[in-house]
Amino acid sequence: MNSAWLLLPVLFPLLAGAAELLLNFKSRRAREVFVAVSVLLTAAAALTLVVFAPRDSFVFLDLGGRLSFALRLDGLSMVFAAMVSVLWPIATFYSFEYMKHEGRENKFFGWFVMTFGVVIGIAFSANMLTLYLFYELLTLATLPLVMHSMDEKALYAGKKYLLYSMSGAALVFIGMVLLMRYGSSLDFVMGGVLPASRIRGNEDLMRLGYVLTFLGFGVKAAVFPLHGWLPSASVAPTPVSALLHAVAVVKAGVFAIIRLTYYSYGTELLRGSWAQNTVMLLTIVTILFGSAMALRTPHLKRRLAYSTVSNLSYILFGVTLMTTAGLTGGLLHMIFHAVIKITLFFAAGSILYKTHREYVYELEGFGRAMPVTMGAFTIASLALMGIPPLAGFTSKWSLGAAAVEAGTPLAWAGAGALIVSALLTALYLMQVVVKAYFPGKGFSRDSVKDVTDPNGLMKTPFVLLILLLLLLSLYPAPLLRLFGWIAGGIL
């Protein structure tokens, strides 16, 4: 397959989602056909290029000298991709209900559907220089999302969001300098591009280096202390949500953390340094703090934001244990994290989309209310808090073995965060279950009798999800096989 196909799912969806916003639809169903066909023409060219890859990189601008712009597929990319590319029609048509009744719909549709061709621009990057490109235009494509209902609240957590990405922006600028100064290329090359020749002498400049990249990326990860945009910006639709938290931004701080330590800097340079000591620490620290704010807070979405805080650092746990087995739990975390929050995100959307409710006092008899709603909610809810045979426990499993495996004091330590974040995330998961199914003795069904499962553009989801859920928990080899592969540099 020629390599200029991989330039389609970037550059389709990017046209579409202008048009969207230009174009002025004479009903709300021409635009949902419109965004529908969008979204499922760039999933599948994605989904295609991922099964056929072809083996090249395509240039789109050449800068000369070693820079460039360039889309190119390996193994890491196509995971990627192909969990992108999954989740986000499932999350289109879930949204078309759900934004009835938030107005500004043309908007919103057009900047949901260029975000998506933004990343898979990330996915798809060859290079520092590219994947720096599309990481910027991520933010300036989910902005105005976050900003959708542009009141107070919005604005704030806007301004907020882009404070943190531009501080993050400049913090991965200095890293890439470092890595054109002493690097073989920006490309992405497993082992890194750091050769000991050039950075003899150097070497803890470098690190540096790392750590402030690490950083960087690490705002849009949500790793501690860098994490406060996350919780501020659900106020955004549960679509956007959804797509923050479990797909689109903070999975593309994780890709680019990954890309970054394992096909920049290089595992040599860093294994056994003050810089992973470093960057690993702050991953424990953020498990156990993300794990206990979501205890502590009473609003549901943002409950589940501190989550996504602390679930994003087991996957950089894992990565900064930096071995083939940390990356390969890694990999299976940041998958199995993707569908199991997009459905607790979901979950908490109908309640609000049905009931205006938010907290988690207000859920009392929920459970026979809203039976589709709150039986995915806790069959995600198992999941995450790592009930076996469910996914969230073959993760961590992998995860806690690969601790084990590194034998490092930090690495235990970590093993140790897991098992204590593990019992945190029953309680604050478990307590919204408990509530929706066992009222206190001061329940009135009346206070629950209007209350009902949403249509079927939402319900389908859930059981897709669910169901997506189900086969990856008993049918996790494969992913641990190729995840393993891709590890080991094989693809």
The other form holds:
Amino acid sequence: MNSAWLLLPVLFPLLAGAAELLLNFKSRRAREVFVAVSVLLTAAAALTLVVFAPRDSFVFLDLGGRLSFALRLDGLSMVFAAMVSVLWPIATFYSFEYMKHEGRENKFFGWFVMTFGVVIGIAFSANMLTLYLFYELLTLATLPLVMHSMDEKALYAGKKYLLYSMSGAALVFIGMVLLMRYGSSLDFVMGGVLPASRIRGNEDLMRLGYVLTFLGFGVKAAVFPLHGWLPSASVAPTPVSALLHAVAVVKAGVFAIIRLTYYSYGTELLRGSWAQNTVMLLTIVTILFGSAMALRTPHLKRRLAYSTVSNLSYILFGVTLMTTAGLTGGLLHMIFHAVIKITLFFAAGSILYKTHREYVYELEGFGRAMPVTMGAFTIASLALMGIPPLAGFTSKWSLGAAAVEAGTPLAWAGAGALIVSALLTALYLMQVVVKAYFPGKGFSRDSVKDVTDPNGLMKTPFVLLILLLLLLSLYPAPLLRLFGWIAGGIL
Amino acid sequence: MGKFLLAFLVFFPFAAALAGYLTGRRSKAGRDALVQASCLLELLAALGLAGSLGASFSWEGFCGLGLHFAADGFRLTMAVLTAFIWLLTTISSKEYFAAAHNRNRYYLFLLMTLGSTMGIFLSSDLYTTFVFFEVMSFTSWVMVAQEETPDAKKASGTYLGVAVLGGLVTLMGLFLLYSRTGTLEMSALTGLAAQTADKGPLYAAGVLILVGFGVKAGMYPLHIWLPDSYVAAPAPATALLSAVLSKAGVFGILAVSCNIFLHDAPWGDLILVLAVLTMVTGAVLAVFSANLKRTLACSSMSQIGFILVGVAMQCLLGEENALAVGGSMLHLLNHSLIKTALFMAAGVVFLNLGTFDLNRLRGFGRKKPLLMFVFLMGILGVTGVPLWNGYVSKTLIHESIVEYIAAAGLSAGQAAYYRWVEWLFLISGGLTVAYMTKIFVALFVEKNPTEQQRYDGMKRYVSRPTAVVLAVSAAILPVLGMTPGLTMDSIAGLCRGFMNGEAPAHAVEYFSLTNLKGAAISIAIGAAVYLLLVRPLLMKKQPDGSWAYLDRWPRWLNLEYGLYRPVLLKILPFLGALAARFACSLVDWAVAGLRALLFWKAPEKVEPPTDDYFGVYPERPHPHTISNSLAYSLLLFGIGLSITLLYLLFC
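Since the structure above is the form predicted alone, I would like to see how the form predicted in complex with the partner chain looks, so please show that one next.
Below: every chain and molecule of the assembly, starting with the one above.
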């Protein structure tokens, strides 16, 4: 397969989204068809590319010297691209129904489709410069989505998001310049592009560069103390919270950090150094902090957002272990968390859409009233808690085993943090489940008599996601094998 | 065939649970029949497993490490026992829940719990054990919460909290063990402690794993959930909790003690201390209780202590542990059977009176021969009266302690220490006699001051199926007790392989004079405690001349409310919130400071958080939000660029 095709799933949605904005559909039906077709085509194109995997890289803009914008597909890109391509269409169909009550759908879907292209661009980036380009584009493309409702809260959240992201990008830029100065190239190569001969005497400078870049990408990955934008951004429409703030945007941050750690700076330079300890400590703090804050937060969507903060750092903790097992566990949790968290957010969205209730304590007796929604929420909760045999357990096991295998005191502390956080997760999610299913004596059915599940357009995504979750839970072996190859540098 | 049976035993109940749930939405009677038939089928399959001992079944890749099951004598016994008790309680559930809500939910989780319990008992590696252990914790939690009363909600909350906490600690232990050995296969772990030079991490792993399993077994000091949950759960569920689920915890402890720490004396000493504490605490709590179900619940805890003493003696005795192996196995079996009968009988009492309060149910059992038969058999069994089954197993455990004291190589101090253990063992046996006498006297001897007429008139107090179930469960106990050589020894022999035990040098003379002496001492202590302590101290004369039972257990002695809840729910969250608040504010203050600096304005007034999470916001959003943010971003961008430029110029 010609590698020029790599441009298709990046460019097409960008054009389609822009066209959608220009055409400004009057009829809902026409818009839905247009959006559905563009999203499905993009997803199909991306998945086809993942399957046929062209080997070469495709340079679409050469700036001369060692600077070029190029696309390439390797094992890690496949995982990320496949993940978003599977989840994007599901979220799109959910949004068709959900966005009815938010209004201004033309604007929303235009940016929604464009973001898809940008995310695929991140997945396919062949070097740091291209990644940087799409990373910046991602901030700009998602800003209108965060500020969608344009009320004071949304504007505040949007501003906060922009501020955090831009500051992060500045840090990334510093790291990139260092890489340009000392590295053999900006390309992503497993093991890194900083051979010992080129950086002799400047090791600590490079490590500093790594930590700064980590923090820069860490903004999107919501690493403490740069997580602040994420809970605020939960004012965005729920499909945005679900897809962007649990999967695409935040995992783009994680993805970038994996690229940075394993493919640019290389684990050789970092393993055992103060740089590794610093970033690992940050992830451990974030794991505990996120879970604790989630427990303290009565607003359901914000609680889930804090849960995301914590879970992203599960992945990053695996990544910062800088071992094969650690990266495998991290990737596993990346996939599992994506499916689980999108389900949880969709459930919160359904509740919001049908009843306008946002707080955990308002959900008494919802188990009977919204069986599909709460059923999906419960299964996803159990999975996130890591109750075997559901998905979260497998990833937690892989991460814990990897941490123990690494054997440093900090890694041990991380394994302990995983355990404590799992307990907190159980507390903050079971609270909701218990409220929904065991309202207790004296609960009156009248309070939920108008509450019903949403229509098929919103229910089908739940069924699909739960089936996907069960499949991943019971047969993680192929995934584990695949991630093992990626982490081992074979793919 | 064996492969198929193993898979069937574990996974069929899950399928049946779903089928039962769906049927139950159409027809209640159809659902009841389906559930009972499933339990019967499960029992037949468990019996069928006897034909294929040595079989194993694995599902590679499941959850990463895969599931592994095996069939041997011990697992067969546990599977048959589980399926049998499940069948009995399911039959009696029908009457118990005749008027209840949410029955469909109950049966759904009942069968799922059966599947997960089977998964635990048939597992051949600790990973599989753990997977099903966690599933069991959650499915059985719904059974505890079934009644949805405030008490049930509170008790089930504690149950779940402790179970989750225990499960996670165990997981940590498994991480540690796995990192040392690279396998969790039980047979591959046999004798590991003996072969390892650096035992520290191994003990750490062992203790961590012990926590999770100890929670389910009700081991001191992790027993706090047990009395309340047993009381709050519906009676058939309590029977299962006590008879089967607690044994899942014991199974885990056995799997660790008999494999990793095979014949390891320090481990044995640790288990012994915990076991004795469990045994004594449970017995004392039971004596103080004035509630039928609570007495039985605390009794369960105490009996688990007896079993664990046996487990500890296995480790201590080393190669000569035949008595301890037999004793712990048989006491496990006996306690399951006895408590099934007793809890179901207690359920019958509750169904008629709606209370477990000893003062109110006094005299209910008079002129009810079946009920009296069931209670009497259970009580004689659990107190260890010769000719009933409890006697056999208690004798074996007692003898194993005596044997260890007599063994060569103990210093005088050590011998004295273990003699104390022996006395505590006998005293706990005595307390068992005392609290069981207390409930027997209350139910069947004393008259109710107000309601006796009405109670005597209740002739149809139990339905026929339940009556049959009760009679069967009670009749087994003396049959086993009178034929120890024939029945009990062969069961013990069947189970020896799992515990890597040795065969006894010669058959045990159960009814010899020395062995009878132990039982006699216990019964004498029990009689003394009942007459000298229970009646004078725990009862009080009422104005109308009758005597009432009092609950004199001081509240501050409750570990849950005195220690765990304050620490876990008040002190730790306070510290956590303080730290989180500090951490959060730190960043927000920095941002606020930066804004003030960069926007060339007086600092805005920042008010404390009114929001639900700790965020510090300016009082009003800034009027020109967007332009400012863009400007700010560009500024930062520019700073970044110029730093880089400077760096490139001068470095």
